[in-house]
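One chain is shown next in structure tokens, namely the form predicted alone.
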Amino acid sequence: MSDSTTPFLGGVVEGFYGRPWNPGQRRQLFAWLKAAGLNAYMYAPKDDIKHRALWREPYEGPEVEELRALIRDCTAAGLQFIYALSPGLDIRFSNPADREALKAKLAQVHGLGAPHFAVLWDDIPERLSEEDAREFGTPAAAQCAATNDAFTHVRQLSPTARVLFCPTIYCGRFADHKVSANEYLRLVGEKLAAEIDVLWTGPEIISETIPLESIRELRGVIRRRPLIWDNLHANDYDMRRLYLGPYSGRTLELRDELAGILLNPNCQFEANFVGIRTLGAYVNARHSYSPRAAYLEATEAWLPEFKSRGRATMSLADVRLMGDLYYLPTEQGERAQQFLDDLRALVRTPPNSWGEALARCEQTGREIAALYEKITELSNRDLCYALYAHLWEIKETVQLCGAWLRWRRENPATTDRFASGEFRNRIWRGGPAAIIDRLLTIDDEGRFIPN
């Protein structure tokens, strides 16, 4: 897949906001990378103080063992560890304080085993002090130098030691999709050491696809393979939102202008096996790939998991309507789409019309109202909390649209509107967020129509 002499990069990203993952469930990640046949684990979570808000403390007591065994875990199971510091919040680059407090983070934390590093420029502020741009000149320049000075020091605690490096400009439309005219990356491309990895997450922050000549672009202004750090299964920005579908929207000519793919996933651990098991079935495919075959062998592989504590039992057929429902960013899965399909023309149309779109809309309705009752009475009970908040709403949703169904079809010729008491204050989103929501709806474009 690529004619570099480092190997390509497989794996998980664990690099949302909110709260950091707990050693079991790392241990567990560790487990489905290998099977995936994926090798590699970077560790940055936002909230980690230490990576991001307070980057410049070392860790002390319980945090130097917990680190070290995560390290010895990600190791033993044959994967490559890669630690991340996000210092851009408050680094000042013209103070060689701040220089030697990078350098010496970075060294406590191979001190514990780490072999490999980023440094991550990442959603931070555009403009550099008065002293950091009279030194540097631009951002582009200050983190570049602070990075090589890191990769040196680093270099020489462990000569195969890997860093990689997250621009502040880490998408096309940051760059005004005119990647090849953009000037800070022309600047990494120049001033960044050519043995240092780019991340990069696409045209988009959560990029639907990721166009070959957009990397090919990208690799000309960057002068090297660029390494994704894909946000598709991301939903720290949404925690409404669940993603159960494939790795999907790129195609398998992709990986050869690529270092890598690190996906970072949903914030729930447990509900990222499907998008780490399709990865996998990705990154090692050798002539086709097929998002949906991918994901069906995902879903059957990840069927063990549902095993039941009471009458209930969770199906093959449940975890795919399960998954289907919460499949990606902008792709509904099968299930759904028919689901929703069905639901619109029952919307739009009089009763005398609607067929067997009532029938399919009756029966997902009750497999979904199922699904919700057999999540509760898991044996996993970590799963069942991950899933638990989203299959409530769906189940709570659906019901809804059912008695609405009801209604319209014994009211055929009723000017009036649908009420329901019971369900009002059940699925009511409230809080100043939800009153913004009604008030300013967003349209598929991203327009904002007011109410």
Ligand code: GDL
The other form holds:
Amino acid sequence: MSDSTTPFLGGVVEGFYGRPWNPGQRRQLFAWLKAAGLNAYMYAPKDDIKHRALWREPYEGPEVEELRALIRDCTAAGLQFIYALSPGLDIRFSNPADREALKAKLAQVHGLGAPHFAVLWDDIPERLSEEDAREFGTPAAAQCAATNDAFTHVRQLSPTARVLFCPTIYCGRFADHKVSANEYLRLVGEKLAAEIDVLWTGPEIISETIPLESIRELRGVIRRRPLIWDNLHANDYDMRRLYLGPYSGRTLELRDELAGILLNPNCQFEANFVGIRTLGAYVNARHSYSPRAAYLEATEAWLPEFKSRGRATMSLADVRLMGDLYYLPTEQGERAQQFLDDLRALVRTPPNSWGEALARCEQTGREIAALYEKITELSNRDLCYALYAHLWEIKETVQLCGAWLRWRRENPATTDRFASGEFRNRIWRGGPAAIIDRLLTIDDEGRFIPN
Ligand code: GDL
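Switching conditions: you have the form predicted alone, so give me the form predicted together with the ligand.
Then the entire complex follows, led off by the chain already shown.
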């Protein structure tokens, strides 16, 4: 899976937009990583203001102690700590002061104990300034020069340091799915020091699958095994989503083509147990890996976190129903899929042909309403709050379906439309974003329809 000098990195990148995790959550993360047989944590929260927007500024005061303690605890847990910096929003490559600032920042964090580093060039302006263009020609050349420079500096401080690089073209889509023909990636392959790892999210930013061939092709261009920055469980791009499903859509053969996998998961830290545990199962699998089997195992291991302070207690079936409802970006869990299939049939056919689907839907609806109640009574309040908004939304939506079904059953011949005081016009699914959603709805094939 890896050569002898550079171990396969498996773990988590805290690399999402929004509120970074807190020290307590990160400590819990280290325990989960360890228990899952994983070995790495990359610190890259987009909105740690000193990671990206104010990347030049050194950490100060309490920040210093917090970061030092974090690195210490991560390392003490036997995990590789990687500190990442994102200077790309406004760096001037041709300005010696900026090149110094980059090295000085990494040196500061090295001084706090960080053994490994990353320089990230994702989600930044595509063009160079005029002076930079004059000096370097292309963004790839400028980024490689700055990163190589940082690499040399870091290796002087610590000969065993590993350095990672996130390209601006970090997925197949950004190369118009023509990776072999991409000039930026070719230059990275040519100019970036051979010891530096290159991050990649797969064919897409959020890749449902990562085909082996796509990685073989990339490997040829960047001249090294890529390290996957995996956004499968990331939910920062849509606050209504949450991913409790298993690591999936990557064959075991793929591992041999990679330098590692770092999962960038849900913003809600507590919601990441299954994603992390199943990534561990995948990374450590010997002969086979089944996402669903890994999911069943992980939900069982997660169950003890769901102790209740109240009378209503979560069962394993409850945890799995919840996980099935918030599974993966384009895949529903078994029970959610059944529920949606049934509901679709009920909505599209007259009440006299509803048959068993109605009873099944009503039963699942009751279980979903109960799920919400049970979550509110959890002893682990952080877990409760991480899940809260999502379970609230689904139980309300299911309640709306129930009201509609009752109305439809009682009015089988009507051509009227259902309206409800409870789900009121302009309040239920109101606000600019929801109104725009209705103006421009998306169909099952992903095409937008103006309304
Ligand atoms: C991205 C960002 C990441 C974000 C993710 C999901 C990379 C390399 N960068 O493009 O910070 O969390 O999408 O929205 O993935």
